[in-house]
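Take a look at this single chain in structure tokens; it is the form predicted on its own.
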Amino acid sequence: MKQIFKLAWRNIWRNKRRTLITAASVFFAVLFASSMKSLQAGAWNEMIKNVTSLHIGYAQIHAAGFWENRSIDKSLSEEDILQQLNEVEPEGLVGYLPRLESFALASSGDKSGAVLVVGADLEKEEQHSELSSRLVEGRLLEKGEPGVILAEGLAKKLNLGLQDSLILSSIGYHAASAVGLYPIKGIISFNNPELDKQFCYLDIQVAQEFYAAEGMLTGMVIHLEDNSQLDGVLTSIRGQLPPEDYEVMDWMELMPDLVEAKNLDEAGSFLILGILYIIITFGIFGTLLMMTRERMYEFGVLTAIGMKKWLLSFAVWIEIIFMGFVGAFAGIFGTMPIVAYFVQNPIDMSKYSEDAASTYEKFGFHPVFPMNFDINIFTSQAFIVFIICTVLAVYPILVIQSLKPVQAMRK
């Protein structure tokens, strides 16, 4: 068996030019498509990565309907919901976020904008989302403190900055009145857009006071240590609140917009990279066609001389796998450096042309795209030119099976 796989890797250096033709057109398009799927996969990363640990979180628990229609009429009873919770206490779990959230109108003089306030435990969301390091001005609020952080797009728009005094009115708990006039102690920058032109926070027991709803909150967010754990802590948590009462949803169910949009983006790119594949299965199958027929004779006097055909079609497919997985590592090594060096140096379209950067913040994306250097992103394409390279070998192998010693030699 040795000497197969050494006569394997010497047939196929018979000739060179064709070999190194047949590993090329694997090399780029093994390059290409590692590049396209890693940069596709850390920008949706960083995508979910913003989102969930900035506002919505890997999970929450709502009042049963709550996140339908979203209203604060819907809120539920802190005290409760964690006389509950402190029942169950599964694995992976870090903790709850209390939050009570709800829109208001947000005016300073004769600017006005519509804003969402999030009324939360600012310590606990520290460990979650890390705000102090997102603070561009001030800092952020004590526990109770009358006042309010702005998101620095918002504090754009309405052209504010720190000590300057914000006006939020809407309606509170119950069809309650809610109006109230609070200095500015802090200015927070998102990574995303649409979170960076609308979020206002509070202080939860200040937001409970604003919108007459004391002693209540419109959802807990789920603290996890591990993402890979979500499925473990929904299940247990699941299994602890009754359903009547309580929802307890996913970040995939809260962001079904963002899912959807990704299985799309994904379903594209597998239509761009099957076309790749098409055309090097192609170029492939084009080299094994014209081997096999150069190879006729050499086949027939093989099998002549008392070489088993299964013996033989084994080596023929040995070198179709060589040939193949010589350009897929190629692809792969060559690959690595470039996925590394833009994991550490992300692509930031502002800087190439503001007119991209401006397209993507209007559909909620930051215009920086990260690649994602995940083993399994390389490896999978090696798998792919194996099977490829392995379909095709049936090809010489049918003709190798049905092949007549003397036949051949005579063509």
Second form
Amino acid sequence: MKQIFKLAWRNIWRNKRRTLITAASVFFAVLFASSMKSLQAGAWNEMIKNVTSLHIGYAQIHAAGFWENRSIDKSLSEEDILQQLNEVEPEGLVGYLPRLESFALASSGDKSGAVLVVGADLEKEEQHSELSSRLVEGRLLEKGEPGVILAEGLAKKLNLGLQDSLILSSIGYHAASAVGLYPIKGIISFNNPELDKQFCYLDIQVAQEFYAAEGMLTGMVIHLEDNSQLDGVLTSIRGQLPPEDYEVMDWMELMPDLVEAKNLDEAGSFLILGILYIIITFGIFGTLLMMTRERMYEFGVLTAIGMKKWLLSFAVWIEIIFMGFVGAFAGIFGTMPIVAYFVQNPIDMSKYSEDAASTYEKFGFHPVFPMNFDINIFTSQAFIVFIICTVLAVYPILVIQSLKPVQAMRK
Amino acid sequence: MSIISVKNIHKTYNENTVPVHALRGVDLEISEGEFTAIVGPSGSGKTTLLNIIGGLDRPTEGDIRLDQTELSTLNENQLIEFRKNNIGFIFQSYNLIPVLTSKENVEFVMLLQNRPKKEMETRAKELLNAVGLSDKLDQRPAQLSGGQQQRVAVARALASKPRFVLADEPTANLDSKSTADLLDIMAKLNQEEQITFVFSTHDNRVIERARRVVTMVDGKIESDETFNR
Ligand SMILES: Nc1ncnc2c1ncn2[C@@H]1O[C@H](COP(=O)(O)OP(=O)(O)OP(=O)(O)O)[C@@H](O)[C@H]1O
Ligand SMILES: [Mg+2]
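Switch from the form predicted on its own, shown above, to the form predicted together with its partner chain and output its structure.
Time for the whole complex; same chain goes first.
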């Protein structure tokens, strides 16, 4: 067996140039594919991490049917839900963040705009997402303090600063009218253009008063240690809450658009990589065609002197795998440092192209891409190359199986 | 009792298109230890006959018995197995695996036979020594002359301890010095190891060395002479 590997290894270096060209094509494919995948995975991870940690969280509890039209009328009672949740203590749970969220019209002087009013317990939010680290100016609100924290983009749009006040008006719980004047206590930036354009925070009690929804919440964010505990926590919470009264949704259900965009993006790159690998496949196949033709005589001699065809086939298969892996491993080891570098030093699009950066911002992306160092990306590349080589090896193996030594050795 | 027994062999190529009758009724008996040359003009069927004897090709009609084995009863895999253990082959050229050294080439057939490593090494060295190449153990075929390559091929053919060796024009690409050397080696191994040699040739110098000369014309045996030398 060792000899078969030795034979295969030497055979691939018989035609050095051809092997190098073939291996180089695999090298570039793997290099390109794994950098692209790392970048893509990195961008999406960042995106998901941002969105979930900033606001949505990994999962939320609402009154049944709330999320569909997000009407404040489908609120739940804070007391009831806390009572229910007291019964379960899932592992990995940090706590629950009460929220009362609804839209309102914000105005100041002659400027106005739609805002998402987030009534929240800012102390708990602070634990969840280090809200204070996002403060650009001012401070967070005290419990029950009648003030507002404004997202940076919104503040710019309404031309407001720390000393100013904001008028919010909306329709409250059960069509009560809601109007309030709140001094601006802080300006916050999410580094996410979409959120920055529309967010403002009120203290949860203040928000409940504003919306005439005493003791009511539109939902609760489930605060976890990390994502990996999500499934377990959700199962035990779902077990406790009657589904006719409550809905418990994870981030994928909360943001189906995001999941869809991610899938679409991945399908797109799948297509590109697919085409890339098809090209590689043809390249390797060309090499195999030539190799098989040149070696017919030798195959004939080998079967003549008593080498079984399956053993010969195996030797040739090993040879092709070797050739593919020379390229694949070179590609993987070539990519690792690149990816490792960009994990530390995310690519900041705005440095390269204002246009590209602003396009990304329009879609709510912050144009900074860290790469994701995921060993699976590399092993899957090696696996793809292995599969391609194995499938292609079918050709020489078929030739060998039907080989007749006399014919093979006739020139 | 003969070690090779060929009875009424016919071989027709391209049966369905333009038939070529390469062999038309060949009978041949060869005993253990013979040193036989098959001669005849080009196209007379020498290669075809050797291929059929060696189990590389099947006759259209007729029987071949090698030792106790009727070749027609073996399937393809059994035939390969049979060749591995009983027949040594020397072809006209390009016998060797280019990426293996002389020693590795000789060891290769023994490897296929799953012989112990020690034994392979000793026998390979012994045989390469016998063909006068003890100083070329680690050279690859490309670094050897044509004559040296054919001598490695002889060593390889004998490595598996075959019952007999078939060689189709083993000297065709060699100069006269190399031809004489190769024949000396073959004759010596024939005598010392009692290995049966059957080879085809055009070469008069080779014919002169054979103790039996079978002459073929047009797919038939025309004469079969034995010499005492
Ligand atoms: N695979 C084949 N297909 C068709 N015809 C063949 C095939 N092999 C040999 N022949 C024909 O069979 C006849 C005998 O050929 P063979 O090679 O046995 O002769 P030979 O005596 O070895 O000749 P040479 O001295 O030139 O090597 C020739 O007419 C040849 O053209
Ligand atoms: Mg011939």
